[in-house]
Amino acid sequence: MDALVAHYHEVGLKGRNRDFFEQQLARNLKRSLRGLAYSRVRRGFGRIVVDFDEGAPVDQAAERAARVFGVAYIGCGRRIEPNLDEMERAGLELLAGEPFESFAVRSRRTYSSFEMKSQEINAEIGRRYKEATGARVDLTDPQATIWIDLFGGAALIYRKRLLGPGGLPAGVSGKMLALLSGGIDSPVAAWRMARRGAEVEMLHFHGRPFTDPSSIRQASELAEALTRYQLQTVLHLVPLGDIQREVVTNAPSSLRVILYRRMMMRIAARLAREREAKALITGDSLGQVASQTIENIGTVDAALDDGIQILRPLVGMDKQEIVDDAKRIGTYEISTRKHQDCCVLFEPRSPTTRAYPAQATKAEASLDVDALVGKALAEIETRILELPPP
């Protein structure tokens, strides 16, 4: 193998700004392939082609490239001369790699100078493969497929194809800040917004000095898992323990979780302004837990008065849908490990399910909100994760 082709779908539907999206996707692919001896990355109509030096780990490169947002699928194969004999020779070599009883040929011409149409290529090359192998043609459910891409004066042939995550290239929709717990929901919410082109920084609240470091480790592992898709992640770690102690001392127990979350949102909004993030992302799913009723969500949002957008990409999803996503993107196993979540620190037996802004404001009257927010931000720790490492 000496080449990859990255096909995209949604990016190809863009109009006059399509070039901007393609350039960002090409940059992200280059970054994902850093250290893997690629020689050239070229943009073509509906695809990006990557050539490799001899002996390069092309299979490893394909796995990395297949996680890049914006990629519909990756073809991992060979550059060949665009003629029938080369298509026959290279295709039979690829087919010899694994046994099969049925096959299909699927060619695609894009602004190609090749004289035959795609259907004609499929028929002729399919005939040659059938004669050489004795296998039958099956266009519905073949055991082996040979794809042939023809573009300009070049051709790429491959049998191995990896599905990508689709969406838009990370970075085209601006910077956003995701609140990241150690649980199942928030990593999926961050992933979904990154898939829509956001550059997602992450903010994790931990209960130090009243909890052990397990939630920090968990958040760091989740951020690493998400970095496989967006290639660089800035992770902010903020201690919430002292704020929680003040809330427990001065506020009604039934409102503790709501007040914790209001303080989190204030801290997140302040940090978002400092980081020039355009929106906050949370993993709220309507009605899933007590703090996520429509009344409680509204009361948490009411703590902010600066107009920052709050995005909740999971709000209409049920738990099983979120779990399925978490398994698919590789965060579920991490999220289900035991850890000391700050939100259950000093958790009341009967948290309110219908808090209102006036109640929360009255309960916060004895708290020096600005001082507590400032102290938490002063103690922030920021880590930068990159994949692959620079």
Second form
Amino acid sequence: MDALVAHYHEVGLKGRNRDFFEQQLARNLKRSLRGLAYSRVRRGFGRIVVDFDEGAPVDQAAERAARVFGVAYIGCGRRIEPNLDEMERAGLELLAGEPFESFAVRSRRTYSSFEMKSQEINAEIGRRYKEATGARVDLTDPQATIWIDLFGGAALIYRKRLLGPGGLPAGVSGKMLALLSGGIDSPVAAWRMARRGAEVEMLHFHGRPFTDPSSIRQASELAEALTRYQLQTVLHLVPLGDIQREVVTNAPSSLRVILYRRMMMRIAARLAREREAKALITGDSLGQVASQTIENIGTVDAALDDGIQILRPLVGMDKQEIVDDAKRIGTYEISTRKHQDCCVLFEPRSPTTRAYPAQATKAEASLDVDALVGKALAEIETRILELPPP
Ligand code: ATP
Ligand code: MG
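Moving from the form predicted on its own to the form predicted together with adenosine-5'-triphosphate:
Complete assembly follows, chain above in first position.
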């Protein structure tokens, strides 16, 4: 193998932004392929082609490239001269790799890049493969597929095709700050917004000094998992333990969780402003737990008066759908490990399912909210995670 081609859907639809989007995608692909001996990355004809030096680990490169947001799919194969004999020769070489009984040829060409139509190429090349291998053509469920991609004066042929995550290149939607617990939902929420082009920084609250560091480890590993997609992640760690103690001693126990969450939001909003993040992201899903009834979500939001947007990409999803997503993106296994979450600290026996902003404000009257927020911000520890080299 000596070349990859990255195809994308939405990036191509963005009108005047198209150039910017494609540049960002090419940049992200290059970053993901660092250290894998590629020689050139070229944009054009609605795709990005990567050429490699001889002996480069192209299969490994394909797997990395297939995690880059914006990529619909990656073809991993060879660059050839755009003529029928080359398509025959190179395709038969690829087919010799693994045994098969049925096959399909699927070519695709940009306008007038080749004198024959795709259908005609498929038929002619299919005929030649059939003659050479004895295998039958099966267009519905072939055991092997040869893709031929013709564009400009160039051609790529491949047998290996990997689906990408789709979406938009990381970074094109600007920076956002995700509130990351150690649980299942918030990493999925962060991933979903990153797939829509957000550069997602993460903020994790831990219960130090009242909990062990297990949730910090958990959050770090989840942030690492996301880094496989967005290539770099900034993770902020904030101790919430002292604030929680204040809440416990000064406010009714049924409101505890809501008050923790309101403090989290205030700290997050201040940090977002410092970091120039345009929105907050949480993993709330309507009605999933007591703190996520529509009333309680509203009361949490009411803690903020600075107009920052709060995005909840999972709000309408069922738990099972979120779990499926978590498994697919590789965070489920991390999220389900045992860890000490700060929200269960001093957990009340009966949390309210309907708190109203006035109740929360009243309960907070005896707290020095500004001072607590300021203290937490001063104690933030920030880590920068990079995609590890291959
Ligand atoms: P998750 O699986 O994401 O923990 P959950 O169903 O357990 O969600 P909650 O514990 O009510 O729900 O949290 C709702 C959202 O609040 C989380 O998705 C996350 O965005 C934020 N959040 C909760 N705990 C923390 C924390 N310790 N640090 C940062 N954000 C948190
Ligand atoms: Mg949780």
